[in-house]
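Encoded as C-alpha cells, the following chain is the form predicted on its own, with no partner shown.
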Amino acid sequence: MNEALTLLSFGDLGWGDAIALGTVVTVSLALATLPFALIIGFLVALAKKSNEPSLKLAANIYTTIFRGLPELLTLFLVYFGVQIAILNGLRLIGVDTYVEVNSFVAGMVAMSLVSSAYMSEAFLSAFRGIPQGQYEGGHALGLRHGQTLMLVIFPQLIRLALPALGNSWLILLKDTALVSVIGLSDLMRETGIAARVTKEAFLFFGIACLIYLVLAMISSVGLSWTERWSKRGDTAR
C-alpha cells in the first residue's frame, strides 16, 4: 500500500504530476474539439435538409466517410496524410525541410471530423422533431429565414439535440485516448509510460479507469442540468 501511494505521489518519486498533466491535456483536448465538432455537425446537418442536392449529397458523403472510418484511422490519416502534404508542396516550391504537424491540433481536427459526424445526425433528428408551423409562424412575424433559424428555431434545436449531444460528448471524452498513439501526453500515454517503467499496469491503468470515470460523471452532472436548464420554461402538465 505505501509502495502504491509512493508511485502515485507528487514529485520526484511519483507519478502523480505527470497522470495530472495528462489528464489536464485530456480534459483540454475534449473542451477545444467540442465548439468545432458542434459548429461542423450543425452545418453538415444544415446541408443534409437542404433543398440543394449538391449540399446534400456532400453532407451525406461527409457523414458515411468518418463515421464509417475508424476513429484511430483518421487520426492516423490527418497526423501523416497533412504532415506528407506540407512536405510534397514545400518540396513543390523548392524548400527542402522537415515538419512535424502538432500532435494536439492533429488530435483536434481528427476528433472533429469524427464527432461532428455524429453530432450532424444529433442535430438532423432534432430538426426533424421541429414542427413545420414553427417556420410558418416565424415568417407571419415577418422574419427573414435566417432570423427564424436563429431566434425560433435554434433555441429548440439545442434542447431536442441535447441529450444525443451529451452522447457524442462522453464518445469524444473516451476517443481522446487514441491521441496518445501520436505522441500527445494525454492521461493514457502518462499512465502507459508510468506503467511500463514501474512494472505496475494494473496500478497505473485502475487510477486512468477511474479518472475516466469521474470525468464522465462529472460530464454526466453537468449534462443533467444543463438539460434541466433548458427545460426551465416548460409548463407542467
The other form holds:
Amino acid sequence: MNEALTLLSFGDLGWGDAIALGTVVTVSLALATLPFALIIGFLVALAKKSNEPSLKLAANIYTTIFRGLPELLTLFLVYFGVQIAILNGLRLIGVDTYVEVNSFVAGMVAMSLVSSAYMSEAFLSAFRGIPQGQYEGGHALGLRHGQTLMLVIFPQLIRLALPALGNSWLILLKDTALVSVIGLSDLMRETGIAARVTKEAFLFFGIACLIYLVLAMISSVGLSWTERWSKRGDTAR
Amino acid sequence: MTGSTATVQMSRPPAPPRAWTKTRIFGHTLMAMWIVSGISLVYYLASNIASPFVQKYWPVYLHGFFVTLEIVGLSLLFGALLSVPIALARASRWKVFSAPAFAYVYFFRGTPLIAQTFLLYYGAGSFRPELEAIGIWPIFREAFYCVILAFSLNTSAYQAEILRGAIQNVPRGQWEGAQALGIPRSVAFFKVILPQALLVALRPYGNEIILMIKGSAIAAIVTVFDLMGETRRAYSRSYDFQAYIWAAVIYLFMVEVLRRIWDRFEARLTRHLIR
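Could the form predicted in complex with the partner chain be shown next, to go alongside the form predicted on its own?
Below: every chain and molecule of the assembly, starting with the one above.
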C-alpha cells in the first residue's frame, strides 16, 4: 500500500506530476474540441432540417461518414493524411523537408469531425421539438429569418438539446483517450509510460480509469447544474 | 368556331421554376464537392486495384476483416449473456444487488474502452501468480482473448442498461393484465413483457452493435491483428496511405450494411404498430 502511494506521489519519487499533467492535457483537448464540435454540429443540423434537398443530402453524407468510421481510424486518416498532404504540397513548390503534424491539433480536428456528427443529431432532434408556431410568431413580429433563429429558436433549442449534448460531451471526453495512440501526452499515455517503467500496470491503468470516472462525475454535476439553469424559466409558468 | 368540343382539357399550370436561392446554390456547391471527392476516391481506388499494394495485402485485409467480425460477434454474444443478470440486479429492489450492478455499469460506461482494455491486458500481468494458480492465465496472456473479455464486459454494461430501460418501459398494465388472466409471473415475463421490451430495445441494440464494430478497432493497439491491426501493419511496411483508405471503405461498408439490415429488420418486426 505504501509502495503504491509512493509511486503516485508528486515529486522525484512518484508519477503524480506526470499524471496530473496528462489529466490537464486530456481535459484541455476535450475543452478545445467542444466549441468546434458544437458549431459544426449546429450548422450541420441546420443543413439537415433545411427545405433544400441538396443541402440535406450533403449534410447526411457528412454524418454517415463520420458516424460510420471508427474514431481511431478517423484519427489516423487525419493525422497521416494531413501530413502527407502537406509534404506533397511542399514538394510541389520545391521544398523538400520533413513535417510532423502536431498530435494535439490532429486530435482536435478528428474529434471535432466525429463529435460534430453526433452533436448534429442532438440538435436535429431538438429542432423537431420546437413547434412551427415559434417561427411564425417570430415572422409575425417582423424579425428576419436569422433573427428569429438566434433570438427565438436558439434559446429554446439549447434547453431541448442539452441532455443529448451532455451525453456527446461525455463520449468526447472518453474518445480523447484515443489520441494517446498518435503520441499526445495525455492521461492515457502518461499512465502507460508509468506502467511500463514501474511494471505496475494494474495500479496505473486503474488510476487512469478512476480519473476518467472522476472527470465524468464532475461533468455530470456540471451538466445537471447547466440543465437546471437552462430550465429556470420553466418554474414560473 | 370550335365550340363543339365540350370538354376542354384543363391542365395544371407548370410549377414555377425554383429560384436559385443562396441556400440552393450553397447546397449544390457542397454536393458538387462530395461528388467530386467521391469520384476521385473511386478513381483512386480503381486505379490502385491492380497495384502491388493491393496484390500483396488483400488476403491480409480479408483475414483482418474476419478477425474483426469474430471479435465483435463473440463480444456481443458474451455481453448479451452477461447483461441479463446485471440488468436484473440493477432493477432489483434490494440495495445488495442494485448497488454493485450500478457501480459496474457506471464504471464501464464512464471510462474509455481503451483504458479498460489496457487495464485488463497489461494489468493482468500484476496478478500473474494468482491467475496461474487458478489456471486462467492463458486467457490473459493472449491479446485476442483479453480483448474479447474486455469488450464483453464493456458491452454487457451498455446492454444491461438497454435491457433494463426497455423492460421498465413496458406499462404496468401489461403485468396487471397478465396477472388478471392468471398467468404466472415468469410466463408473463417471457411471453408478455419481454417481446414488447425487445421491440423498444431494437434500435439501441443496433446502435450498440455499430459502436462495437467501431470500438473493435481498439484491439489493434494491443497487438491483435484485426482489420485495423492489419491496416496499421500494412501502412508501417509500405508507407502507402491507401492502406488507411481501404480500411475506411471497408469499415464504412460494414456499418452501412448493418444499419440497412437493421432498419429492414426493425420495419419487419414493428409492422403491426404502423397505423
